[in-house]
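This document starts with one chain, in the form predicted on its own, laid out as C-alpha coordinates.
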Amino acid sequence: MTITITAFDRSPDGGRGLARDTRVRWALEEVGQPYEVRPVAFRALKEPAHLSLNPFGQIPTYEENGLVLFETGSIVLHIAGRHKGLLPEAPDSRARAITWMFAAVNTIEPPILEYANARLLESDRPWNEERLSIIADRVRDRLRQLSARLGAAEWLDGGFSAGDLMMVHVLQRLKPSGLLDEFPNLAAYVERGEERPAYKRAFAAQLAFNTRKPL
(Lines of atoms letter the chains of each structure in order from A and count residues from 1; the text may use other names and numbers.)
(Lines give C-alpha, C1' and ligand atoms only; values in the text may rest on other atoms or scores of the structure.)
Protein backbone atom coordinates (compact mmCIF):
# COMPACT_ATOMS: atom_id res chain seq x y z
CA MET A 1 0.00 0.00 0.00
CA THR A 2 1.27 3.46 -0.89
CA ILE A 3 2.49 5.67 1.92
CA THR A 4 0.35 8.78 2.34
CA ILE A 5 1.39 11.87 4.24
CA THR A 6 -0.57 15.04 4.93
CA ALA A 7 0.72 18.55 4.35
CA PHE A 8 -0.69 22.06 4.42
CA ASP A 9 -2.75 22.81 1.34
CA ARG A 10 -0.78 26.06 1.25
CA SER A 11 2.17 26.15 3.61
CA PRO A 12 2.83 29.41 5.50
CA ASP A 13 6.41 29.38 4.20
CA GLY A 14 5.26 29.23 0.59
CA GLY A 15 7.24 26.10 -0.14
CA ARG A 16 10.64 27.13 1.22
CA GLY A 17 11.09 23.77 2.91
CA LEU A 18 10.51 24.86 6.50
CA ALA A 19 7.21 23.05 7.01
CA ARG A 20 7.65 19.80 8.89
CA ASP A 21 6.37 17.61 6.08
CA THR A 22 9.74 18.35 4.45
CA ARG A 23 11.44 16.13 7.04
CA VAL A 24 9.20 13.22 6.16
CA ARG A 25 9.55 13.81 2.41
CA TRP A 26 13.33 13.94 2.81
CA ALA A 27 13.43 10.70 4.80
CA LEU A 28 11.30 8.91 2.22
CA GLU A 29 13.52 10.20 -0.58
CA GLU A 30 16.66 9.02 1.26
CA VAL A 31 15.32 5.46 1.50
CA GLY A 32 13.76 5.47 -1.98
CA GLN A 33 10.13 5.03 -0.94
CA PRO A 34 7.32 6.50 -3.06
CA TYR A 35 4.57 8.40 -1.31
CA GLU A 36 1.45 10.43 -1.90
CA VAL A 37 0.53 13.74 -0.30
CA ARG A 38 -2.97 14.63 0.84
CA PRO A 39 -3.45 18.39 1.26
CA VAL A 40 -5.15 19.70 4.40
CA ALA A 41 -6.60 23.19 4.61
CA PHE A 42 -6.05 25.14 7.83
CA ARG A 43 -9.74 25.03 8.69
CA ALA A 44 -9.69 21.23 8.40
CA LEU A 45 -6.93 20.76 10.97
CA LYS A 46 -9.41 20.79 13.85
CA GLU A 47 -12.11 18.77 12.13
CA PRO A 48 -12.82 15.18 13.20
CA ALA A 49 -11.36 13.58 10.08
CA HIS A 50 -7.92 15.07 10.69
CA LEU A 51 -8.08 14.83 14.48
CA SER A 52 -8.53 11.09 14.08
CA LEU A 53 -5.05 11.07 12.52
CA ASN A 54 -3.42 13.67 14.78
CA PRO A 55 -5.27 14.52 18.00
CA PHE A 56 -3.39 17.83 18.22
CA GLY A 57 -4.56 19.05 14.81
CA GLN A 58 -1.12 19.35 13.22
CA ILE A 59 0.67 18.15 10.11
CA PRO A 60 2.23 15.98 8.87
CA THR A 61 0.68 12.60 9.47
CA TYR A 62 1.77 9.27 8.02
CA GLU A 63 -0.45 6.41 6.88
CA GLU A 64 0.64 2.97 5.66
CA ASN A 65 -1.27 -0.31 5.73
CA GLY A 66 -3.53 0.84 8.53
CA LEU A 67 -0.68 2.34 10.57
CA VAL A 68 -1.20 6.01 11.41
CA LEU A 69 1.61 8.09 12.91
CA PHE A 70 2.07 11.73 13.85
CA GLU A 71 5.08 13.73 15.15
CA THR A 72 7.95 13.98 12.68
CA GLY A 73 10.50 12.41 15.02
CA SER A 74 8.35 9.32 15.33
CA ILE A 75 7.61 9.20 11.60
CA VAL A 76 11.24 9.58 10.55
CA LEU A 77 12.35 6.99 13.11
CA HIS A 78 9.75 4.56 11.75
CA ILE A 79 10.92 5.12 8.18
CA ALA A 80 14.58 4.75 9.19
CA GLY A 81 13.85 1.59 11.13
CA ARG A 82 11.93 -0.05 8.31
CA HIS A 83 14.21 0.85 5.40
CA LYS A 84 17.98 0.93 5.01
CA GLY A 85 19.84 4.19 4.54
CA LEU A 86 19.14 6.37 7.56
CA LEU A 87 20.39 4.35 10.54
CA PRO A 88 23.69 2.47 10.97
CA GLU A 89 23.63 -1.29 11.31
CA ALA A 90 25.91 -1.41 14.38
CA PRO A 91 23.74 -1.23 17.52
CA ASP A 92 25.78 1.42 19.34
CA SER A 93 26.05 3.65 16.27
CA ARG A 94 22.34 3.19 15.66
CA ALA A 95 21.55 4.23 19.23
CA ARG A 96 23.71 7.34 18.90
CA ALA A 97 21.99 8.35 15.65
CA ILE A 98 18.61 8.05 17.36
CA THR A 99 19.93 10.11 20.26
CA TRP A 100 20.78 12.90 17.82
CA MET A 101 17.22 12.77 16.49
CA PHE A 102 15.95 13.40 20.01
CA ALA A 103 18.55 16.13 20.55
CA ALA A 104 17.39 17.93 17.43
CA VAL A 105 13.73 18.14 18.47
CA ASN A 106 14.09 18.29 22.27
CA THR A 107 17.22 20.39 22.83
CA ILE A 108 18.00 22.44 19.73
CA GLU A 109 14.58 23.14 18.25
CA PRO A 110 12.66 24.64 21.24
CA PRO A 111 14.69 27.87 21.58
CA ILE A 112 14.83 28.22 17.79
CA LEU A 113 11.04 28.01 17.55
CA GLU A 114 10.68 30.44 20.44
CA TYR A 115 12.93 32.89 18.62
CA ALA A 116 11.09 32.47 15.32
CA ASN A 117 7.69 32.95 16.96
CA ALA A 118 8.89 36.04 18.80
CA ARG A 119 10.07 37.58 15.53
CA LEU A 120 6.91 36.67 13.66
CA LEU A 121 4.12 37.00 16.21
CA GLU A 122 5.36 39.51 18.78
CA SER A 123 7.16 42.10 16.67
CA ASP A 124 4.66 44.83 17.60
CA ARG A 125 5.07 44.38 21.36
CA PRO A 126 7.01 47.11 23.22
CA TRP A 127 9.18 44.53 24.95
CA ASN A 128 9.95 42.55 21.79
CA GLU A 129 13.48 43.81 21.21
CA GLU A 130 14.61 42.91 24.73
CA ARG A 131 12.90 39.53 24.56
CA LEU A 132 14.46 38.74 21.18
CA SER A 133 17.90 39.50 22.54
CA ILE A 134 17.37 37.14 25.47
CA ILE A 135 16.08 34.32 23.28
CA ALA A 136 18.84 34.85 20.72
CA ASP A 137 21.40 34.30 23.47
CA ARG A 138 19.67 31.04 24.41
CA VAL A 139 19.87 29.94 20.80
CA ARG A 140 23.54 30.90 20.63
CA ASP A 141 24.27 28.85 23.74
CA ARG A 142 22.86 25.73 22.08
CA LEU A 143 24.57 26.47 18.77
CA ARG A 144 27.88 26.97 20.54
CA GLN A 145 27.55 23.56 22.18
CA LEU A 146 26.51 21.89 18.94
CA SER A 147 29.30 23.61 17.01
CA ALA A 148 31.87 22.37 19.50
CA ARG A 149 30.54 18.82 19.23
CA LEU A 150 30.50 18.83 15.43
CA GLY A 151 33.92 20.42 15.09
CA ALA A 152 35.42 19.74 11.67
CA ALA A 153 33.41 16.55 11.12
CA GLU A 154 31.15 16.18 8.12
CA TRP A 155 28.25 14.70 10.10
CA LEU A 156 27.39 14.34 13.78
CA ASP A 157 28.47 10.73 14.28
CA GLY A 158 30.17 9.04 11.36
CA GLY A 159 28.07 8.87 8.20
CA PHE A 160 24.89 10.77 7.45
CA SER A 161 21.95 9.50 9.46
CA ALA A 162 18.39 10.33 10.50
CA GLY A 163 19.98 12.36 13.31
CA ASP A 164 21.61 14.65 10.76
CA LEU A 165 18.41 14.86 8.72
CA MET A 166 16.45 16.10 11.73
CA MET A 167 19.21 18.42 12.93
CA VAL A 168 19.76 20.05 9.53
CA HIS A 169 16.06 20.72 9.11
CA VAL A 170 15.82 22.23 12.60
CA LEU A 171 18.80 24.52 11.93
CA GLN A 172 17.45 25.70 8.57
CA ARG A 173 14.87 27.84 10.34
CA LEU A 174 17.72 30.07 11.57
CA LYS A 175 19.08 30.96 8.15
CA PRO A 176 17.09 34.21 7.67
CA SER A 177 18.13 35.48 11.13
CA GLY A 178 21.86 35.36 10.51
CA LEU A 179 22.45 33.49 13.78
CA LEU A 180 23.57 30.38 11.96
CA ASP A 181 26.28 32.31 10.13
CA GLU A 182 27.93 33.05 13.47
CA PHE A 183 28.95 29.38 13.50
CA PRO A 184 30.61 28.63 10.13
CA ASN A 185 30.90 24.89 10.70
CA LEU A 186 27.16 24.64 11.39
CA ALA A 187 26.31 26.76 8.35
CA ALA A 188 28.48 24.45 6.23
CA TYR A 189 26.84 21.44 7.85
CA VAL A 190 23.40 22.67 6.81
CA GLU A 191 24.66 23.33 3.28
CA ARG A 192 25.95 19.75 3.05
CA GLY A 193 22.52 18.49 4.01
CA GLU A 194 20.86 20.69 1.42
CA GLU A 195 23.22 19.40 -1.27
CA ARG A 196 22.09 15.81 -0.81
CA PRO A 197 20.11 14.65 -3.87
CA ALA A 198 17.33 13.29 -1.64
CA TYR A 199 16.91 16.68 0.04
CA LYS A 200 16.80 18.44 -3.32
CA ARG A 201 14.04 16.10 -4.49
CA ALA A 202 12.07 16.63 -1.28
CA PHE A 203 12.47 20.41 -1.49
CA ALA A 204 11.41 20.49 -5.13
CA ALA A 205 8.37 18.34 -4.39
CA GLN A 206 7.31 20.54 -1.49
CA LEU A 207 7.77 23.70 -3.54
CA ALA A 208 5.80 22.26 -6.48
CA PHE A 209 3.04 21.19 -4.11
CA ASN A 210 2.74 24.70 -2.70
CA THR A 211 2.86 26.50 -6.03
CA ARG A 212 0.47 24.22 -7.91
CA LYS A 213 -2.69 25.68 -9.38
CA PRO A 214 -5.80 25.27 -7.22
CA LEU A 215 -8.14 22.52 -8.40
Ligand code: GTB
Second form
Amino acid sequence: MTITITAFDRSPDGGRGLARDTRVRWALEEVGQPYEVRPVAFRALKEPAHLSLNPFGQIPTYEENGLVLFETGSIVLHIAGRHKGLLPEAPDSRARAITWMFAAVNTIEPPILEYANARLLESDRPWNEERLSIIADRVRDRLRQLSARLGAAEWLDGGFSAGDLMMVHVLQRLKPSGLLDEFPNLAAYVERGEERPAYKRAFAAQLAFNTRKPL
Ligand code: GTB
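Same protein, different condition: the form predicted on its own was shown, now please give the form predicted together with S-(P-nitrobenzyl)glutathione (GTB).
Full assembly next; the chain just shown is listed first.
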Protein backbone atom coordinates (compact mmCIF):
# COMPACT_ATOMS: atom_id res chain seq x y z
CA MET A 1 0.00 0.00 0.00
CA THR A 2 1.50 3.35 -1.03
CA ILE A 3 0.26 6.46 0.69
CA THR A 4 0.98 9.80 -0.95
CA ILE A 5 0.10 13.14 0.56
CA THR A 6 0.50 16.60 -0.90
CA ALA A 7 2.16 19.52 0.84
CA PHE A 8 3.20 23.06 -0.05
CA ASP A 9 6.31 23.02 -2.18
CA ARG A 10 7.56 25.59 0.37
CA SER A 11 5.33 26.34 3.32
CA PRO A 12 4.97 30.05 4.17
CA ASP A 13 5.99 29.24 7.75
CA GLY A 14 9.31 27.87 6.51
CA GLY A 15 8.63 24.52 8.21
CA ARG A 16 7.39 25.48 11.68
CA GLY A 17 4.79 22.73 11.32
CA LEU A 18 1.73 24.96 11.03
CA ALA A 19 0.61 23.87 7.56
CA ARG A 20 -1.95 21.11 7.79
CA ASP A 21 0.10 18.35 6.20
CA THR A 22 1.80 18.16 9.62
CA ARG A 23 -1.30 16.69 11.29
CA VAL A 24 -1.57 14.03 8.58
CA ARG A 25 2.14 13.23 8.83
CA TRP A 26 1.74 13.01 12.62
CA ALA A 27 -1.19 10.60 12.33
CA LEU A 28 0.77 8.40 9.90
CA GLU A 29 3.76 8.41 12.24
CA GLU A 30 1.56 7.46 15.22
CA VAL A 31 0.29 4.38 13.39
CA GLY A 32 3.64 3.55 11.78
CA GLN A 33 2.60 3.92 8.14
CA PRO A 34 5.23 5.08 5.64
CA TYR A 35 4.18 7.74 3.15
CA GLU A 36 5.42 9.81 0.28
CA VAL A 37 5.02 13.55 -0.12
CA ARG A 38 4.31 15.28 -3.41
CA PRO A 39 5.06 19.01 -3.35
CA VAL A 40 2.54 21.38 -4.92
CA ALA A 41 3.51 24.90 -5.99
CA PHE A 42 1.06 27.70 -5.07
CA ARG A 43 -0.02 28.34 -8.64
CA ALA A 44 -0.62 24.61 -9.19
CA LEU A 45 -3.08 24.44 -6.28
CA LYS A 46 -5.85 25.90 -8.41
CA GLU A 47 -4.98 24.04 -11.62
CA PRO A 48 -7.09 21.10 -12.86
CA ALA A 49 -4.68 18.35 -11.80
CA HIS A 50 -4.76 19.39 -8.14
CA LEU A 51 -8.43 20.43 -8.22
CA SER A 52 -9.26 16.87 -9.23
CA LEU A 53 -7.81 15.80 -5.86
CA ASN A 54 -9.18 18.67 -3.78
CA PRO A 55 -11.98 20.80 -5.28
CA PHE A 56 -10.97 23.69 -3.01
CA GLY A 57 -7.42 23.75 -4.31
CA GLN A 58 -5.78 23.17 -0.94
CA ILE A 59 -3.22 20.90 0.66
CA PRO A 60 -3.00 18.32 2.09
CA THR A 61 -4.59 15.58 0.03
CA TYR A 62 -4.25 11.86 0.65
CA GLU A 63 -3.99 9.11 -1.95
CA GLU A 64 -3.97 5.39 -1.22
CA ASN A 65 -4.59 2.72 -3.86
CA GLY A 66 -6.98 4.86 -5.90
CA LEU A 67 -8.72 6.39 -2.88
CA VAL A 68 -8.39 10.18 -2.85
CA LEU A 69 -9.27 12.19 0.25
CA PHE A 70 -9.09 15.83 1.25
CA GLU A 71 -9.95 17.61 4.56
CA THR A 72 -7.56 16.76 7.36
CA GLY A 73 -10.36 15.72 9.71
CA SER A 74 -11.51 13.09 7.25
CA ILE A 75 -7.96 12.01 6.39
CA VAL A 76 -6.95 11.55 10.04
CA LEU A 77 -10.21 9.71 10.77
CA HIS A 78 -9.54 7.40 7.84
CA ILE A 79 -6.00 6.67 9.05
CA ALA A 80 -7.23 6.14 12.62
CA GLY A 81 -9.99 3.82 11.40
CA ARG A 82 -7.62 1.66 9.36
CA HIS A 83 -4.78 1.29 11.84
CA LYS A 84 -4.44 0.73 15.54
CA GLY A 85 -3.14 3.46 17.82
CA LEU A 86 -5.29 6.54 17.36
CA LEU A 87 -8.79 5.46 18.40
CA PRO A 88 -9.90 3.31 21.33
CA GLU A 89 -11.53 -0.04 20.53
CA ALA A 90 -14.49 0.38 22.90
CA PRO A 91 -17.33 1.88 20.84
CA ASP A 92 -18.33 4.61 23.31
CA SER A 93 -14.73 5.73 23.91
CA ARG A 94 -14.16 5.68 20.17
CA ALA A 95 -17.22 7.85 19.56
CA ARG A 96 -16.02 10.34 22.18
CA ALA A 97 -12.54 10.53 20.64
CA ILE A 98 -14.13 11.24 17.24
CA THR A 99 -16.27 13.90 18.90
CA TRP A 100 -13.06 15.64 20.01
CA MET A 101 -11.80 15.56 16.42
CA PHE A 102 -14.94 17.38 15.33
CA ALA A 103 -14.67 19.78 18.24
CA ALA A 104 -11.12 20.62 17.16
CA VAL A 105 -11.99 21.46 13.55
CA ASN A 106 -15.53 22.70 14.02
CA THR A 107 -15.58 24.56 17.33
CA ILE A 108 -12.02 25.48 18.30
CA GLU A 109 -10.34 26.03 14.93
CA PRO A 110 -12.75 28.58 13.38
CA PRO A 111 -12.14 31.47 15.83
CA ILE A 112 -8.41 30.66 15.84
CA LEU A 113 -8.33 30.92 12.05
CA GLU A 114 -10.32 34.13 12.15
CA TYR A 115 -7.77 35.53 14.60
CA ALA A 116 -4.77 34.37 12.55
CA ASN A 117 -6.27 35.82 9.37
CA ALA A 118 -7.02 39.15 11.04
CA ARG A 119 -3.40 39.34 12.21
CA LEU A 120 -1.90 38.29 8.91
CA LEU A 121 -4.17 39.71 6.26
CA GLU A 122 -5.91 42.71 7.80
CA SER A 123 -3.16 44.37 9.81
CA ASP A 124 -3.19 47.48 7.58
CA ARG A 125 -6.91 48.17 8.13
CA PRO A 126 -7.85 51.06 10.43
CA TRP A 127 -10.22 48.83 12.41
CA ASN A 128 -7.73 45.97 12.84
CA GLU A 129 -6.90 46.58 16.50
CA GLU A 130 -10.55 46.66 17.56
CA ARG A 131 -11.39 43.60 15.48
CA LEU A 132 -8.41 41.67 16.84
CA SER A 133 -9.47 42.36 20.39
CA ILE A 134 -13.03 41.17 19.68
CA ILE A 135 -11.81 37.95 18.05
CA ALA A 136 -9.21 37.39 20.77
CA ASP A 137 -12.04 37.37 23.31
CA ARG A 138 -13.94 34.86 21.18
CA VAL A 139 -10.84 32.64 21.14
CA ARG A 140 -10.44 33.09 24.92
CA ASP A 141 -14.04 31.96 25.49
CA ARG A 142 -13.35 28.69 23.69
CA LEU A 143 -9.99 28.20 25.40
CA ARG A 144 -11.56 28.81 28.80
CA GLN A 145 -14.17 26.11 28.09
CA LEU A 146 -11.60 23.67 26.77
CA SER A 147 -9.25 24.38 29.68
CA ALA A 148 -12.07 23.73 32.17
CA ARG A 149 -12.84 20.38 30.56
CA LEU A 150 -9.21 19.27 30.32
CA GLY A 151 -8.49 20.28 33.92
CA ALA A 152 -5.48 18.37 35.22
CA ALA A 153 -5.92 15.46 32.79
CA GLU A 154 -3.19 14.50 30.40
CA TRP A 155 -5.46 14.06 27.36
CA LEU A 156 -9.06 14.97 26.60
CA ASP A 157 -10.66 11.59 27.19
CA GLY A 158 -8.46 8.86 28.63
CA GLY A 159 -5.46 7.92 26.51
CA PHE A 160 -4.02 9.96 23.64
CA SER A 161 -6.28 9.77 20.58
CA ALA A 162 -6.86 11.29 17.16
CA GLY A 163 -8.99 13.85 19.02
CA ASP A 164 -5.91 15.06 20.91
CA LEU A 165 -3.81 15.00 17.75
CA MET A 166 -6.24 17.30 15.96
CA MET A 167 -6.74 19.54 19.00
CA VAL A 168 -3.02 19.97 19.67
CA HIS A 169 -2.34 20.90 16.07
CA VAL A 170 -5.22 23.38 16.03
CA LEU A 171 -4.01 25.02 19.27
CA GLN A 172 -0.41 25.26 18.06
CA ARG A 173 -1.49 28.00 15.65
CA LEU A 174 -2.03 30.24 18.71
CA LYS A 175 1.47 29.93 20.11
CA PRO A 176 2.88 33.19 18.66
CA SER A 177 -0.15 35.18 19.92
CA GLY A 178 0.45 34.53 23.63
CA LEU A 179 -3.25 33.58 24.04
CA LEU A 180 -2.42 29.94 24.70
CA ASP A 181 -0.14 30.86 27.60
CA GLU A 182 -3.11 32.46 29.37
CA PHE A 183 -4.25 28.86 29.95
CA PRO A 184 -1.27 26.98 31.42
CA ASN A 185 -2.97 23.57 31.30
CA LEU A 186 -3.61 24.01 27.56
CA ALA A 187 -0.04 25.21 26.93
CA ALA A 188 1.21 22.12 28.80
CA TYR A 189 -1.21 19.92 26.82
CA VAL A 190 0.24 21.21 23.54
CA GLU A 191 3.76 20.62 24.84
CA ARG A 192 2.82 17.03 25.75
CA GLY A 193 1.65 16.50 22.19
CA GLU A 194 4.87 17.95 20.83
CA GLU A 195 6.89 15.63 23.07
CA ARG A 196 5.45 12.53 21.43
CA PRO A 197 8.07 10.73 19.32
CA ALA A 198 5.63 10.48 16.41
CA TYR A 199 5.07 14.24 16.46
CA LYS A 200 8.83 14.84 16.54
CA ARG A 201 9.32 12.59 13.52
CA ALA A 202 6.50 14.32 11.62
CA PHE A 203 7.84 17.76 12.49
CA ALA A 204 11.40 16.83 11.49
CA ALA A 205 10.18 15.37 8.20
CA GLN A 206 8.18 18.46 7.24
CA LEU A 207 11.04 20.74 8.30
CA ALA A 208 13.52 18.79 6.18
CA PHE A 209 11.03 18.92 3.30
CA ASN A 210 10.61 22.69 3.61
CA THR A 211 14.30 23.39 3.88
CA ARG A 212 15.47 20.98 1.17
CA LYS A 213 17.67 22.39 -1.56
CA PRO A 214 15.92 23.14 -4.86
CA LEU A 215 16.68 20.58 -7.58
N1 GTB B 1 -10.26 22.43 6.02
C2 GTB B 1 -9.07 22.07 5.26
C3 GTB B 1 -8.35 20.89 5.91
O4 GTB B 1 -8.41 20.75 7.14
O5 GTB B 1 -7.75 20.08 5.18
C6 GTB B 1 -8.19 23.31 5.18
C7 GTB B 1 -6.96 23.05 4.34
C8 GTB B 1 -6.11 24.32 4.24
O9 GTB B 1 -6.44 25.38 4.82
N10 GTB B 1 -5.02 24.21 3.53
C11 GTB B 1 -4.13 25.36 3.35
C12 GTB B 1 -4.03 25.68 1.85
O13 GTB B 1 -3.90 24.81 1.05
C14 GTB B 1 -2.76 25.01 3.87
S15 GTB B 1 -2.78 24.72 5.62
N16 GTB B 1 -4.08 26.97 1.52
C17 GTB B 1 -3.94 27.42 0.18
C18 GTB B 1 -5.21 27.95 -0.38
O19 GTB B 1 -6.26 27.87 0.26
O20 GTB B 1 -5.14 28.47 -1.51
C21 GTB B 1 -3.09 26.42 6.26
C22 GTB B 1 -1.83 27.08 6.64
C23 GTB B 1 -0.98 27.56 5.69
C24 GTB B 1 0.20 28.20 6.08
C25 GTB B 1 0.48 28.34 7.42
N26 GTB B 1 1.67 29.02 7.81
O27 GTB B 1 2.58 29.19 6.99
O28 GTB B 1 1.79 29.43 8.98
C29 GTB B 1 -0.38 27.86 8.37
C30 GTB B 1 -1.54 27.21 7.98
